[in-house]
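Shown here is one chain on its own, the form predicted on its own, set out as structure tokens.
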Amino acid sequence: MSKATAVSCANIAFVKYWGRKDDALRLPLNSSISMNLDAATTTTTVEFDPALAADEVVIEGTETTAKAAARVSEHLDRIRALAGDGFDRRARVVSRNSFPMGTGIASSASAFAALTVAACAAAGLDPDERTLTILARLGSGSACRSIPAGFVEWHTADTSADSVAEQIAPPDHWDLRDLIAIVQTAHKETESSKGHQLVQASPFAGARLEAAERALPIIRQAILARDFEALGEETEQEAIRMHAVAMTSQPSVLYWSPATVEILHAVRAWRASGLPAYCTIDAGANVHVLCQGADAARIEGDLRALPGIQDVIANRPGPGTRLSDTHLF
């Protein structure tokens, strides 16, 4: 096969993936957990073409910059390595996202993971789970944790072989929602990569890495218990030691917007009504609220006719990235 076609779920992480004890093989400082998002893809046909003379990327009908065609190059070079046998064609990409990119809504997440089995497929690759994960965290840490169903968890090791995600739990476990409030489509600032680097310049960051060690098997419980209100209340506690982190590096980063707060302060509100719901922010301004499906009508609902939400994006636990036979060009 020279053409395939791959479609991805972002992800929300309820341990954070911040920080990294390995920057080339993208080998995080703590284990995470995450939920895929069914609403939230990334579509990507790969067709590796004998006439073409360099790699071509084109994101959402654009040629994209030489910056990140190079990064889509080097992980396609990967692939080409696994192909072996002299396989050096050059290909073709085009992607194609449900959602807004480069917002902090884990687009990198669900571009490579997608890049990753559409390109595997195109070259002729059949590899297990354990090996697409591994390949996708070489393109950006989290996609490893969009390659399996549902809720995943990501384990931090030292070396690249054992630093793999599997599933905790699949799609149909737990009716959890995720409601994404858009309050930002411009891509922010300063990319998730660069705060990585930043992490160790914090004063903070070695009390939330113990914290964040701590959260692992009381957020991987909650899960299998279904329990709402310990996962809430310990993923709401993460986001906001990760988001203490940021700010306190050099130089300070700030995601936050003025509407990211009016957020906090409403389901913080609306939980003390009665009204159960949590927040979880990853690197970026927009806010993931979560609910469990019987509030989940009336909470979008509520998050709409706050001010400064251009949208709302309701997701429920998403697929792994699987194969598609419409492809894109």
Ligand code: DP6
Second form
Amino acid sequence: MSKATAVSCANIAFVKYWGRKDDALRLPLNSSISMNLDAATTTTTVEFDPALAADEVVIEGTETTAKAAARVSEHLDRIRALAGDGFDRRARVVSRNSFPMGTGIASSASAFAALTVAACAAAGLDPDERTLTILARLGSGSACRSIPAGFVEWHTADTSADSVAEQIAPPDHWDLRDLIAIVQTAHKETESSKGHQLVQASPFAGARLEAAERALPIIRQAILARDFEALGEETEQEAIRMHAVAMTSQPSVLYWSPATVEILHAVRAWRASGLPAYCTIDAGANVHVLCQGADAARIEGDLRALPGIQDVIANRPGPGTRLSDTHLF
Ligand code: DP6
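Could you switch over to the form predicted in complex with the named molecule, since the one displayed so far is the form predicted on its own?
The complete assembly is shown below, putting the previous chain first.
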């Protein structure tokens, strides 16, 4: 097969990947835990074509920037190397997201997970899930967590072969919801790739790392026990710790907008009034509001009524990255 298509979910981290011990291998400082997001997917078709002189990368119908295309080509090189001597075909890559362009949630996780699975299949490779997570990680760290289904843990390790992602529980284990409140559609100022490199400049880097290590078993256990309060409390704290490190890096990285803070206050007020919901935030201004299935409709309505919210994307736990017969070209 020379053409293949894969569909991958973005994921939201409860314990964050923030900082690396090896930049080139993308080995994280700490292990992280996430949930795949079923309504935020990337579909990618890859075709290796002997007639092409260079890789071609089209995202949402537009040629990508040289920088983004180079990162994709570098990733394809890893897969070409695995395919063996003499496999030097260039590829056509076309990619689309399920969420509207410019929502600010365009995710390198779903992008590199889908690219990995599609390119391996198009090159005639059939790696096991563990190997796919290693490959995806080399493209973008958080992408390894989008390979398995449902709730996933990515292990920190000193070698590439050991820093793999594994399922903690399947998607139907727990009807947890992630409502993404979109407050910013512009591109974020500091790419997460850069943010990782600034971590050690924060005076709080060591304290945050210790706290993330303590959070890991608490969050894993909360998922297994479907303990929403334990998961939410620790997840919200962990997000604030990650952003405290970003804010106190040099230069300081401030991802939050006024609307981000509005939502943090609103969710705390809802909790105080007995409505269980918690927040987490990735490397951007948008807020992920976690809640249980029974409260999702009400919380989505309340979120939409807040000022500064442009849209809400409602997610359930999503599947792993899978091949599809519906090619984009
Ligand atoms: C804040 O995976 O985007 O979303 O490895 O440089 O591609 P690269 O970084 P990336 O970082 C994600 C950071 C985060 C937290 C998380 O998803 O764990």
